[in-house]
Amino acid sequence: MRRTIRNLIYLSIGITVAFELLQAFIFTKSAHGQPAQTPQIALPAPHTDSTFSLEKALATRRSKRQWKPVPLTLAQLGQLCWAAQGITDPASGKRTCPSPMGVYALELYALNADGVFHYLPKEHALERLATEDRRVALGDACRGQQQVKTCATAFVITADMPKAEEKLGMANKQMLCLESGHCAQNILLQAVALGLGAVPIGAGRDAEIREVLQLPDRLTALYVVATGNPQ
């Protein structure tokens, strides 16, 4: 009888430990070093071919600033993230936009009504960093631009300056500014191909954007792109 009770106790402890390990596995630490508030959100596999030509996207791209109150679908959000920083060669880790010396120091964030998200290129997934809507605060950090406050999703392109400096030296900021331009253009053209609108925002204040997103010290905010369903 005592042996049976002891075995049941051991079994109960084993189940508890296994459950805690499972939680630790699912609720992994975010890139910010803090426990992620929710499990990673897997994004639909990106499309790498369509009937919408690159030439048509180039010819019809225009900055849009007025939006319908319609959120992006998860597929649209995933496709835009992939266009910006997606992995195109898993073996080498090469991405959709070029990076000097293959540093790949850019990190992409997305803000919408559901919160603040960090894109994970290797997993093609999002990690949620905040649950509150911070688009208005981001718009204020971009000198009060209304198109940021009212867009469906605002993308913030940031760069890990210390990581880049290791390989690029003093030229790291100039190189990363150029790289962020490649990244933003990919978002703009992909938005057109998806029937969406987008506008690049160059008036963001780094310190204020960093505060809105609560970015770690290593990251610098370089560029913002507002996207949505245009009116």
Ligand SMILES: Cc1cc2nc3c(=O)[nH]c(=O)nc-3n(C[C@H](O)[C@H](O)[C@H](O)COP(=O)(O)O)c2cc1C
Given for the second form:
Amino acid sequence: MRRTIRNLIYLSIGITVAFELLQAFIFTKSAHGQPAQTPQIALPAPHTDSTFSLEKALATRRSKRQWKPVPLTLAQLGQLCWAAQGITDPASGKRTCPSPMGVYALELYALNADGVFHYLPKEHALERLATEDRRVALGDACRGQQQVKTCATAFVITADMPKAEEKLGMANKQMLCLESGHCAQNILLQAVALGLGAVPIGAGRDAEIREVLQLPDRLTALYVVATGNPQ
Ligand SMILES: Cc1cc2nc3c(=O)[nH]c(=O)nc-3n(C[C@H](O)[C@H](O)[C@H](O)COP(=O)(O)O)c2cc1C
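Beyond the form predicted alone, can we have the form predicted in complex with the ligand?
Whole complex next, starting from this chain.
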């Protein structure tokens, strides 16, 4: 009898531990504040050099709106995330993109056929927040723009207003809009250097984009950049 009880206790402890491990593995609590759908996806280490000059990227950049039906590779996706918000000085946490008083209140999302992803600069990784394709819904939130619906990956640049307010001492949306412009330009130029195309989309409606991405209240959607293999 005693042995049976002891075995039952061991069994229940075993089940509890296994369940916790499974939960930690499958539903990792995300930095975004929602349960992530999968463990973090490590991105390939970004290139910090290339034979494609900055001048050539500036001279040849053009907004692209027609796409081949080809997804971005993980390396391309990772490189674009890094260009947008990658950490370039791990000691200080400073990034590719300048930021007012180093507040770093921007958060980057990527939407593609595989779902919705949130970029984690420190880890240079993605957390997957949804498994369904929400590009059409995002396009609808951008006044129905087809180039968003059909692109390979749409980036959404969002800002954590309360975080910025705490550090800057004021709710300064203009500062964060300026920062998001830097971030978007980094994506645009990096896309050119990778042989990809991109177009900035300023026509997105914050409330609708927030709904599509299920953003937490602290985040405001500022800017969208559609990317892909141009036709
Ligand atoms: C703030 C901003 C918002 C924009 N919004 C859109 C947009 O909603 N849809 C779009 O197709 N292009 C958009 N564009 C791209 C412009 O139409 C494009 O940059 C302009 O026509 C110049 O062409 P180029 O980018 O090829 O040099 C936007 C550009 C900026 C700077």
